[in-house]
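Take a look at this one chain, the form predicted alone, written out in structure tokens.
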Amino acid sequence: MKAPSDSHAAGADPFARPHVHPAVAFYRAARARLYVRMVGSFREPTWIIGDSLFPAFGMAAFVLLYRALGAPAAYETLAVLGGILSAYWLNVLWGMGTQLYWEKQQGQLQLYFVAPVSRMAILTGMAVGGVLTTTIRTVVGLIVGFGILGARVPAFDPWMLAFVFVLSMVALYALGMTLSSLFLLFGREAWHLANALAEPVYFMSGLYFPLRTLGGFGLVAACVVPLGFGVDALRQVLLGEAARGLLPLDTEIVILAVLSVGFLILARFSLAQLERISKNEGRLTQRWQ
């Protein structure tokens, strides 16, 4: 006669996984991907130098140009903010948009699709890790802009600045989540697309000049890539009317919130489509396809 515990063990599924609440699984998956992103980003010294120092050169050039032309001091601060935020756009392109394509080339993409967690959790961990590592590297831009070049800002509300920054990052990296799915579908063209989107977005987002200068075109461009509204809103928080904002600050905050929700929904839909193609056709996980 078997003991009750033995009979229970004999009827149990040896492959059954312990039940984990979906929210807990989401958090654990995001945290695990965040850890990989944080550790991996500091393993290549040349990337650290390139991501932190090179954007400061372009920023310094515009600051010195405005100074040589005798432009108001607010324009120098405006260029410093644009140079600092340009690092986030590069991270969205190369750290988010092309990431799934690199994972495919390294033979790891199939692990994402068979893992019993949400793919949105994986991308969320990548996005949060990207924001943190880029923020650490923008310290170089802050030192160059406000320390060496002497750009200044008047007194501002730090809580409003933090709120607008977080909202801008959510909108920007939600766009990066969507791009990661699209770039994977484009395959080998992902590299060329990332290169092609860098400089035009700098221009359309008004990184080194007031976005208002572009008029209606700037408004349309900012509605497509939220970097423009993010830069413009942060300038208004720091410089007030001297920032020459495109729209009132409250309006830009509402638009950034709408873009955040819209891009998150679009990213979820794109990932669902990728998962469907991966399961039905099995071609997404094949290299060079």
Second form
Amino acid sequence: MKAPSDSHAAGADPFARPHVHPAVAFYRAARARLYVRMVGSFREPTWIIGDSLFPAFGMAAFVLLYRALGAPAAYETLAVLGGILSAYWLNVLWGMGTQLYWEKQQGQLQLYFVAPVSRMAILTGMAVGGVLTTTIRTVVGLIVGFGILGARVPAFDPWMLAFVFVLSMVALYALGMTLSSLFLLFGREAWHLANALAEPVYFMSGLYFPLRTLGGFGLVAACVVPLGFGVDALRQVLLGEAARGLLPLDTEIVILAVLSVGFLILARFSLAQLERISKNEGRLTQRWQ
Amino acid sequence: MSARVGKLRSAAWLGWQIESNWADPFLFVVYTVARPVATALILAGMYWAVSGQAARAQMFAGFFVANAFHNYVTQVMIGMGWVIVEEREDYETLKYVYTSPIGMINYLAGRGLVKLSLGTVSLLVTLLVGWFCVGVRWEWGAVAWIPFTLTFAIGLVACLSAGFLVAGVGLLLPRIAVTLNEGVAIALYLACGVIFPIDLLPRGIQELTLVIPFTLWYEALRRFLLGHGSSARLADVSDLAMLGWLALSTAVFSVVALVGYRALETRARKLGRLDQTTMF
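Could you switch over to the form predicted together with the partner chain, since the one displayed so far is the form predicted alone?
The complete assembly is shown below, putting the previous chain first.
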């Protein structure tokens, strides 16, 4: 008589999963979510138009306001850069902040929470996908700003630009990760809260004017939402003195790095806490409360 | 006539209940006030940044005032588009509204009237920000009140008409309704020269924008409230001609909007899209 195989030996768990290193699992989950974000974002052509064209329209209006007032040309470039970065903030709000709320509405959130992967991996995939898709869509803003409206920048260091951009995106999307867990607590107000956070943040971040204009208030606001330091630092790399930066570039880079780390830690902590609260109060599968 | 007024009143009452019930009062006020005030402050920030260096800083008041009145376009036109999205996607009640005796036209008009009141709040708050924070002021005695009031009223009709058109497209094309709502307002913000004179737009587009009643509305509001417009191209147009032109374009636009809405609604019904949710 044949002996039973090892896999069916007494005491073995027939449902045991193969061991995967946590870092590998994190990478795979992030990549999977990134794939969904990338493919999903190109499924609806009207959303591509909306996400790329409308921020460019708003930017064009602000550039033309400077032109109508007879302001120095550097201000037009400054507004173009702000307009391009506004697309990233919109993506943080609607693609990160409200994402888990959408998932809840569509009945998929519980699947995220039973999946044997880190929730941070899922959010990381969403964030990286969000940056990539938004970057593709900002091409329209670049064409409108530099091609049609004729904004110009002097020679600049592309490596420094890339470094400051990546740092800004890490800080910004880490904030988005934090917002996504916070928004889990909200019902239909999540939609309205995201709406209410668009223009006020544009103002507090000095998206269309130098943040220095707001003085001390601008400094405080930039420490809350990293978009302010991000756009200010990028302008300094591209425009130098004409950017009328809030703080020296080196200082802003250090602050952005600190904000990045701080928001990543906060995101991890808040996600765990709010997941626990939502489970305890039974809100994970509750729609339209 | 009295039946129609009764239907409008019912729709407006229902709209108010919905508008004031979806969030707690604090968030409601923040939402109604926060966006307009923030947009006004962005303009203020731009003005503060360049006021010492700009060659034509005195033109800013006209742009700020037009931006304040653009709140009606945002609230009413986008708001009526959102009525379709909310009823169909969120509450899944559009089919019941559609089959109820009140009728869609009356229902949308009633909901639009509530949005008008919200737009008035946004307008007043924005003008207060301008008056006290940026110094956008006018001589009360110098305001051309009768033309201004006529212009204001005609513009509100245009806003409601545009709302019908946006709602109609939303009925027919559920997947783009959300994008459309936000997009049309931004497109009008750019095309109608809210915060800059249309003279800065390329030739060809300028002529196109003059067909849209909102372009004339903003220019007329500036002229009758502040005493001057912003467009050199429209500077030679007399006040009377401006008013007549605005009234005519609004009348044509309103007819097109209502006929267009009917056609879009009929098409949406034939294609079975009235209650088609997109899970968005």
